[in-house]
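Next up: just one chain, as structure tokens, the form predicted on its own.
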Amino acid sequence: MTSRRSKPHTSEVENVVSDQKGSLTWGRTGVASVFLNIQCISIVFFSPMLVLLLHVAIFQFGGSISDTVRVFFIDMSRNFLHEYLSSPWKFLSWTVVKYFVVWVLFQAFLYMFVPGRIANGAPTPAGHILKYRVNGFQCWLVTMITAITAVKLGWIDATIIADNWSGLLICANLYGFALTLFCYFKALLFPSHPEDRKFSGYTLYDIHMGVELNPRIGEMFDFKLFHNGRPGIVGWSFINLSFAFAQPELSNSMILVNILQAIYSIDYLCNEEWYLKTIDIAHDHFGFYLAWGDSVWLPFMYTLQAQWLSKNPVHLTTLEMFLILALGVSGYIIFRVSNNQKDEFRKKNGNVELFGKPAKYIEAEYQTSDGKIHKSKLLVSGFWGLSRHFNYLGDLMLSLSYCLPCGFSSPIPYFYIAFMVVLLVHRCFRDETRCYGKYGKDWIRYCNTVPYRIIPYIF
């Protein structure tokens, strides 16, 4: 990452979004072309085979990439495409494929009826305020004392998941497909909320990026809510208690692990309503990007320490685990207090308190699509002072701690702060592109305000 002040100009940013008169808009901006068509077609293409890359490397050589390579793409006697994708049935079985439709049920079943406060999301473009159920972290309890408690009788192993990786895998993948053309052609011919569906005039980009918004069935299960925040975020502490169960012997990386990721994953769930505001929520429409996303990307490569150190356990010192913990505290302190601040100041709309300081923001307006003239406060005071997402420097930070308790003799547990820098870092631009679109003039003021993108005084 290029140290720059990241200071738009104004004919900089006037550049960055337009749609294809030539106006500005917001929700998911841009113009699809050929290019990007393509570009859709090699996410969706090489997302599964990186995944695959990866679960093979860990689970088939050790952890080494260069010999899984090897395999993969150069040695013909042991051929790739006839071992590993002529033959992925070896690993499914009905029980497997039973497992993980029960899950997905059982979360499904769990988030429309465990009760939970109603929030309101986010307006539309096209000037809905949707009403989601956050129930997260009471789902997440629920669905931790039904698992103790079938552990406890005997009615399943603790390893549950750990043993049935592979085939688990596969049914994610089926899953992840199936929805993102289920949603696909839900936009089509029965959409929760026409207005607010965007078209690109290129299908496979439409497939990838999403038409719909907020896809739903009855007024309330929400697509985008549920994907993310059940199958997925309360799907992450239970893959890694499998993994550590499946440990001959427990590690103290592996306890480090678990704990860092459990702080992730319920302040989620417990701040379920703070989400709403987000991009994932707010902006992105559900296709494959979400869609495939939730179901595969999320728990397969967000818990890939988990499953490094149950093939390869690292036994820390009691100074670099201390350590580590301090730099995951730090960040995920960085990360909540931050949060909260922009969620007290939504709250209050502006009438709060910020390190002693009154909070100091910049009037800016919008417009729907249904012609209505909306207000909106922008912070430029406390964290959000320092920099536009500073939030995301804890999360950094949080992620990174995530992945130092398995040591250094493979990259692949180092691949999630690779791709959390390159998320937030593209997220950080997206969001500058859609505020523009969005704010106009008024975004620019707040850009001069706040220079810095994450880092102060170095992006």
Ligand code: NDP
Second form
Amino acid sequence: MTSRRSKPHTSEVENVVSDQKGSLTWGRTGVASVFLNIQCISIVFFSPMLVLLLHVAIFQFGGSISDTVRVFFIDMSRNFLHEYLSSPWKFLSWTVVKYFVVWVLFQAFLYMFVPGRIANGAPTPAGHILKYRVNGFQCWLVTMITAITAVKLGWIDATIIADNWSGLLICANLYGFALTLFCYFKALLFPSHPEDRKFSGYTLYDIHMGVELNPRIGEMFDFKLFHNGRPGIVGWSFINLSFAFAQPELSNSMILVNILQAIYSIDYLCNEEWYLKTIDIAHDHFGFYLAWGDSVWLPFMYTLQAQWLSKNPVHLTTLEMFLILALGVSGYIIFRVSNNQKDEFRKKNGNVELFGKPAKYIEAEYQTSDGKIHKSKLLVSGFWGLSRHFNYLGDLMLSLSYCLPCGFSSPIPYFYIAFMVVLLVHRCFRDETRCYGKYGKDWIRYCNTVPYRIIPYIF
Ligand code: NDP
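In place of the form predicted on its own, the structure of the form predicted in complex with this ligand is requested.
All chains and molecules follow, beginning with the one already shown.
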């Protein structure tokens, strides 16, 4: 990441777009290639393997990556891994399947019936403005009350998730793959909004990146908002809690990880309306990337720290606790304030004050596929004047603060920050391509006004 590379010029943005054979695309690219297909097959194959590898490393090899890799790739005859791959059913009982099904159905029930505000999503490329019931925090609260009651009455143990983790990994994978295929065939046979579908001409690419933008059942059951927010983000805090209860003696590092990650997940659920305007909901289509990602990657990879600490407790000094908390809270403040600035700015059509001064912006135009021209504004002051994705910097600081409580004896807990760097940097480029496709020359004016991508003066 050099400062030279991070200053985009007109030609640089145009190069990104010319990779798509000159077609300006708004939304997911409609152009794929053999290379992209190979990339998709690799992701579909290697992502579940990676989740399994880290799972085995934590629970069978004391967090040793080298031992796990040796057994994984060289000595396939060794116990757990061999058993897992050759007879996964051994780890799966009807009881675990029942827990998983009850969990998903309970979340679906809450999503549909717990009262919440009805909010509008961003206009889709075909010009639809979809309605969403935003009741995330209420659903989290009902889930928490139900879980506490169930534990108090002795119906379940607080460690129920941790105790059945291997079986749940299989259930989640089966669910994630089934959901991916269901959504692909739904897109072909009974799409919710046919004009917002994208076909690339390559089946595998379409299965991976999704065809439908906003698959739904009926008017209100939105697959994307449900799967990311409910089993995914709601599940995150409950998984962490279960691993905290599974620790023989609760450590202060486990408490810190639980607090920092709960701040993030509860923040998401309280600000669900804001989430409707983010790339995940507004632009990404629903394929393996989101369906399997929300079902498996999010619950199993975002909770690596709590899983790891349940087996390898770390006791932090007061100073270490304070420094990590300070990093996490500063990251959260940057994340929340920058996201709020853009949200308020867009809601009030630019009539807001940021840090005591009227917001500055660039007027931009775009066209929907029905031929209509729309006007939009791109904010260039407040945190959005420092870099084009200052909100990602906050997220990265917060992500690092989740990993540090685990100490430095293993790289496994740091997988999360490495993943977030790759995810958010890649997302930056993806967003730039999309926004250039949407706003054209106005986007270039914006890039010239705010030249840095994430970290001012560096990248
Ligand atoms: P942004 O919230 O930055 O949204 C980008 C979109 O906002 C653009 O596509 C464009 O959409 C609009 N936009 C871009 N620049 C401006 C501007 N200057 N003024 C007004 N609107 C602008 O990105 P994400 O949706 O990726 O991220 C949202 C948050 O979620 C971030 O804080 C990120 O860190 C977090 N996140 C966390 C993840 C995790 O797994 N933990 C994963 C992904 C995101 P339009 O078409 O409306 O103009």
